[in-house]
Amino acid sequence: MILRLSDLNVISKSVRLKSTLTTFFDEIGKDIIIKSSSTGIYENLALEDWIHDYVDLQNRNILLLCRNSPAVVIGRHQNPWQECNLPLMRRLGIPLARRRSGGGTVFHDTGNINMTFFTSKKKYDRHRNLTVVTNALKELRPNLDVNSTDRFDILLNGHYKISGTAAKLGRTAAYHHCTLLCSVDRSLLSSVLKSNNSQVIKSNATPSVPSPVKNLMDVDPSLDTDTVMEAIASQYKKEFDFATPVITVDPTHESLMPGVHKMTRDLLTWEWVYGKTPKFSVSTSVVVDRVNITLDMDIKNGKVERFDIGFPDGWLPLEIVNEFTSTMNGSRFCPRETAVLLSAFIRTNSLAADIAEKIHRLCEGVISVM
């Protein structure tokens, strides 16, 4: 049985609208399984944060299950320009999210199951959580070769990665989340997780570790997301010895989770998604009229801190170069803002056609690594 908290008729029978989800949790028991009704990456990440921040986890275990529409999710300390193909993602309308846990970059779509295991910090145990997942799969298919590794991944047939792990350890609470590939679009996954600019970027950000991947449905078409999710929920109940039904929660329900809307908005901001990138440098070149022009930039908090152009003497007037670099310094390292700055720069400086074309080509070179 599934209790849908997004259904106001059910809510009125089970918990007063003035209560919060934490009150409801206290009423139904110690151990709980939640399933999100949303496939929005920002809403589901905010739900994770809300549970971590507002639910007392000292004597409680919670499993959150969800699936997301296509999205790329980077770890807290990662560099998106280094990790993924941002131009392709922009063309396809695939959002980028930065989670609050560490770890590497992952691609989500509805063929991917996301699991978050919440506990107190003292009871944090990734091996136990992954055993729940592997045991659930073996309950479905006893001959399935799936095992967790010392890196807290799950491998299929000893080689193909079907699950990766990340975690957040708070002062008293913790969560461990992982993915499980059932029927992900592997072609799209491969395309969006391949940066064309990794060779021109120098950074101390946490790098992802590429691995060969495979879907569970590649080896057994019956292992679809609904079947596997149900098996994981069943195994989790068995592991923690409880029988409370799965609760479907709408992560946009502000009255049940006060503050969750702000958490979602915070995850959407440019300052969080891009501005939290550790400082990095970009060194690249662009050929304009068979002349090689070098571009060197330092990026801090997602903004251009230093912008240098290297070119042969006389190729551009120095006063134009100085003004252009001054314009770029302090700007966001993103194509839209750079294009706006370029347009304004050319318009306000009344540049000759050949100079304007050179500046335009330079900007194309800069935008190509954004």
Given for the second form:
Amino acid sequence: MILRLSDLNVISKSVRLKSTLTTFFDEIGKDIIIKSSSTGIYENLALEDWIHDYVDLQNRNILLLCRNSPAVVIGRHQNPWQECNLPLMRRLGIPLARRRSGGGTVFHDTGNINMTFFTSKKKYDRHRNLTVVTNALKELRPNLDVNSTDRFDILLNGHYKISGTAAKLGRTAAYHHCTLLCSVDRSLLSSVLKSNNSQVIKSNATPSVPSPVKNLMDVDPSLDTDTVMEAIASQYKKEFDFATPVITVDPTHESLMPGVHKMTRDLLTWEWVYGKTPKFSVSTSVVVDRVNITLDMDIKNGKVERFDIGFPDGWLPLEIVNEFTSTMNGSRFCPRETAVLLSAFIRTNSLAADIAEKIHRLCEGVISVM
Amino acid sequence: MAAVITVRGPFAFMRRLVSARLHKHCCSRVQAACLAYRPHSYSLTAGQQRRFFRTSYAAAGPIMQFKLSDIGEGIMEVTVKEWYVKVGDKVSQFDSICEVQSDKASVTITSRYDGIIRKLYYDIDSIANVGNPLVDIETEAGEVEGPQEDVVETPPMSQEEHTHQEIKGQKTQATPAVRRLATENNIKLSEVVASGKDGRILKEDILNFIAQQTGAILPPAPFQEIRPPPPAPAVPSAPAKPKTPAPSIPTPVIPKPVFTGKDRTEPVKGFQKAMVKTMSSALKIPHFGYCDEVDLTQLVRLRSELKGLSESRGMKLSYMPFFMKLRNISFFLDVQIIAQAAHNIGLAMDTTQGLLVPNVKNVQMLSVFEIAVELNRLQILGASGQLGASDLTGGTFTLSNIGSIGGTYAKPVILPPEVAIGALGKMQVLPRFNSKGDLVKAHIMNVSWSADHRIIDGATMCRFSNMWRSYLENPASMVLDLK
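Please show me the structure of the same protein in the form predicted together with the partner chain, now that we have looked at it in the form predicted alone.
Time for the whole complex; same chain goes first.
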């Protein structure tokens, strides 16, 4: 059962051959609250995109609620190498996703509530949406000191950030989404969102503004994600004046949402997650047997566009350096791919042992920045 | 008003005048329509209007300056983050032009006009002001100036073929001939999925709808070609469909399937490039192959005895650690194929990116269990795409367990600068005769070696393989020679 509703008749009427979620919404009513049954970050981002692209939002408001298993989500124009600790994420198996809206980097886990407010472009009003959230929290706990700022954050006790915002405006519709920290793993959050390479990277990508954070459950243990989501749903219904129950949707259901599979796949590709990084350059150095070697790279669309090694004369034969540089040019700025290119390089160029060793160490220096 | 002006020109001119006006209204897009007159100024001199259509653009169309419209929330400036078009690209109304960002909001700007991009006003990361021009679009001549306000419309159609998009409350777009086809087949236009531009329903859409409903591929309908209606509002004299022939069952005509797949040329890059380079280098090595059959019945027994012990140490024991270790012993005892002291035995691994060959370092110093632990570590890293440079380099010999996927014999390619490689086929239970002449069940695996004939000759390979095989067939003899 993908759609859970009290009224089964509504479902059977709607499940005709050409029925989709849009027709279903029309039968349900004007404004709707949806909850996603999945905790997959890419699936939930694809669900957001699908609703934005295919649902008629001119006279309708939709609220989408979901939670995700641990993941890091960067904004549309951000640089993941600058924003998060990619080696740590790889070791822990935490996926990286890039969303289509702007804004900064967030860490998601099931203690973090995600809310997306869909409206027509004309009715786009972020302050109104945030007021729904703060009012919902104040309904639950009247003494709670939560307020939204003019940077569209929500602060707890005037100091701790518990919610960040991002938005996407299309031709006719818009969505504003934000997070809410209820019971997130704070130590994991801070270690994953700290990049070791921010000094060596120069870029114009949107930087994140780090702030001290706190969980709602830290101040009141009864404020868990389920309680808070319920409160937000009721406040939203009050604000927009409707009473339809919350619908749960499975974002992998292709026949209900034609095109959603492709949207999910598109969000998973390397070209989208890493390749959409605005142009940046890396300047670092590596010490090999007490010799300092400088490395300068320009990365465009996630691929190495320029690769320069600075080394003292005679440290490496020039042809080998040129051969290595041409191997690196055009390759992805990705440790996996670089390791494979290095092994192929060493195999196909018969190198003396010491030269092979130097190239190896050089490469490790490059990989450490990726 | 036309009624007031008396036209004194020839009748032919009069007719063309009227039909040309109707054409302009009826046709959806008049391609190079430089009509030689303006609607409200009639020239009375005949001979001027000979040609109504030109086949080429004699002059450029008007350049429309597309200004950055209001984003909302009182925002006055945005940063241009990405261009989706460049100068010279053809765009249609509602195509995406660029992505701008303002204060945590990412906005997709779509085109207001159809035409060709002639100028981009900003570079990436520059600040654009609301109300100032963003791009110049050369629209087609004769087009009416686009609306100043963004047109509010239902969301765009999906590009996917079988969209189930309903056309809500809008007048469905279809030519009269298509409408006729629909009425004749009792089809409601609102139920048909439109694939034409702007939600226009085409003849193919009706046919597809019918096919879906009846579940059959229909013979090509004997209809006339769909044409814009003639200017004179004549009653259609000829019926749209000629009478179907007499009662005999017509032979089914399957329309010739049109294969729309296209060949794709992709540049070789990344992993693929590495593979191409390695294999091209391998081609220089003169390979010779040598295959044999190994009876692993005893080894199977040994492994099942050791399984419990290994699992109590937290490790699942496979056959590979045995294959690797015994290979190493054979080296020492008889055949010194490589001068290298370190025996780093590689394992060919099939990953989502393709073939990777990480190696276990210094097999000569490791016990079978330690090799198993190391293999496990490499397999986990390989599966999650985290094999490092040191794991992938330094191999001196490779084993490929292609049999775990399938196959018996193979002809593996040596990975330079190594001198030999072995491919292990799958283990099968087969009937064999034992030394007493009884028929027994045996666990048989085939091994295929390839070696560099510049360095190794057939006899050497044979002796090495025999030695390796004898250890595997009599694992107890390992005990004598294990170091």
